[in-house]
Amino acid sequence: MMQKLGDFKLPAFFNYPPYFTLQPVRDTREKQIQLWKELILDYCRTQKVFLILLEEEFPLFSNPVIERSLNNEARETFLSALVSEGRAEWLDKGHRKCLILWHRIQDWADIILGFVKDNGLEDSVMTVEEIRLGIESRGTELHGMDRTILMRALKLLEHKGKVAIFKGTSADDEGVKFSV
């Protein structure tokens, strides 16, 4: 039985071969999809995974102990279910690259505001890279986050008048002025 993936505890269903094949009966399939959605979000959140590439090895998509792995249809089905709930987005038309939103964009925006308030950064200026990788964000969910998701959350905050984003000298040093 495979109980862990690194430090991540796997659910019981992960050792049950039928869960690696899309179930034909609708009720069973709905339960299966629900379990996989929760597993994918939980794993991505705890391991800080933001991108799943369908055609590359992804630890959850196979269980060597029971010699089972999800085929592409199953992978796409489970990820599309997350997309339909706003918990993921396809980054390409062919559905091969999936951005995982274990927090919705609105929730990331709230986390940024919390970070600003907790650190007394109201009326401060930071670069996008400082928010993602700086000392201030260490130990927070913002640290190491995907740039695409961060920019989307910042643009949402800009739309609400909470931040102003301005171009720096190069593309990777945009500034963010908080006005919370």
Contents of the next structure:
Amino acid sequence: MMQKLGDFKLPAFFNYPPYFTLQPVRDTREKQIQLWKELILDYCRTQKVFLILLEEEFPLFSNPVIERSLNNEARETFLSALVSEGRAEWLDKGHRKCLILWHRIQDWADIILGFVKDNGLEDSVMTVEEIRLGIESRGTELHGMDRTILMRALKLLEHKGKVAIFKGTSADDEGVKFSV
Amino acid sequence: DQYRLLGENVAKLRTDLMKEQLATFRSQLEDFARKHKNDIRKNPTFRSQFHEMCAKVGVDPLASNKGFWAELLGIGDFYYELGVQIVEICLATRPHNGGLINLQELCNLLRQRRKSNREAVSEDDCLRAISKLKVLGNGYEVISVGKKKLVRSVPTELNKDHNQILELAQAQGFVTVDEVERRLSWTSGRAIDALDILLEEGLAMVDDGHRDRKRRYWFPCASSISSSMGADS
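The form predicted in complex with its partner chain is what I want next, because the block you gave corresponds to the form predicted on its own; please supply it.
Zooming out: every chain and molecule, the one shown earlier first.
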């Protein structure tokens, strides 16, 4: 019987208590980390979660059915493993905030380029918010994406000369000119 | 000298008679097999009884993949295929259970994997397939722990202490140090040593999350958690 979190199917290991304790034996721990990394990425990808705050109740960190919770060390270990392979980034030195890159920044950059081409936006200008929340992006992966990640992808594209970012009319919204 | 000769003759006569009887028996067995080929293929109980009959006559239908039996029954292929699938399942579940899996669970996973196959698979079939694997030197072995049978697919040797702990774990899927000490009348040192080895071998995992703060040692081979883990077809 597969347990679900919303409509997300949880893997069997999630119901096995020892997986919620960081394993002391190296080989076992490595396998455990692998399972948790995959679970975290899958969950974040399907639920469009971009940020995990370690001290808050992230649904994956506890399983009330078996009355187990990952302690802080375990949470940090699993997320650090994701960071090591470029699938996440710590936003603070204390390792309490973690940006999840279920798409790498490069992947997001490619998605933006695809979006521009699909919508004939080659020489247009859009605001960052429009990219994220506008009508054009509805139905695409860009819609509702995290602003921090979007900015990073845009900066990467700017570095490659594909876009130009400039200050907008309102205090905190920037504009993007595509020169794809 | 004469008696010796006589003795030898009698022995030879007996042997010849026996050989003849066996030959008759064998051909009757072959007839039987031919007639009941479908039953043997489809019905695990029937199949098991057929194997017993063969064993009594000294015939091993699985001895070779070629020849009469293999062609007639295709049974060699059946067990060969099972063997391959069993190896796959053991490899897939090894990260979780360290190379020790409950026979019942192995069979369940096998059946899940063979869902589309008309041929039903029994625990007896599994055991036969595994015994063939053993002959191939794959290091597969069936061990008994309490009332259960476990299939071992790694070279890890388990001693009596380990076996006793595994048996204890059958009840709830885990043990605590206290429990081991109490139930087996061991010292704390002996319990911890044995548990540490089982941990190192990947046969056990620790769990410190229970609200009673006691460390639990879980044994994947004593639970059926891997039903949906890594062994899906």
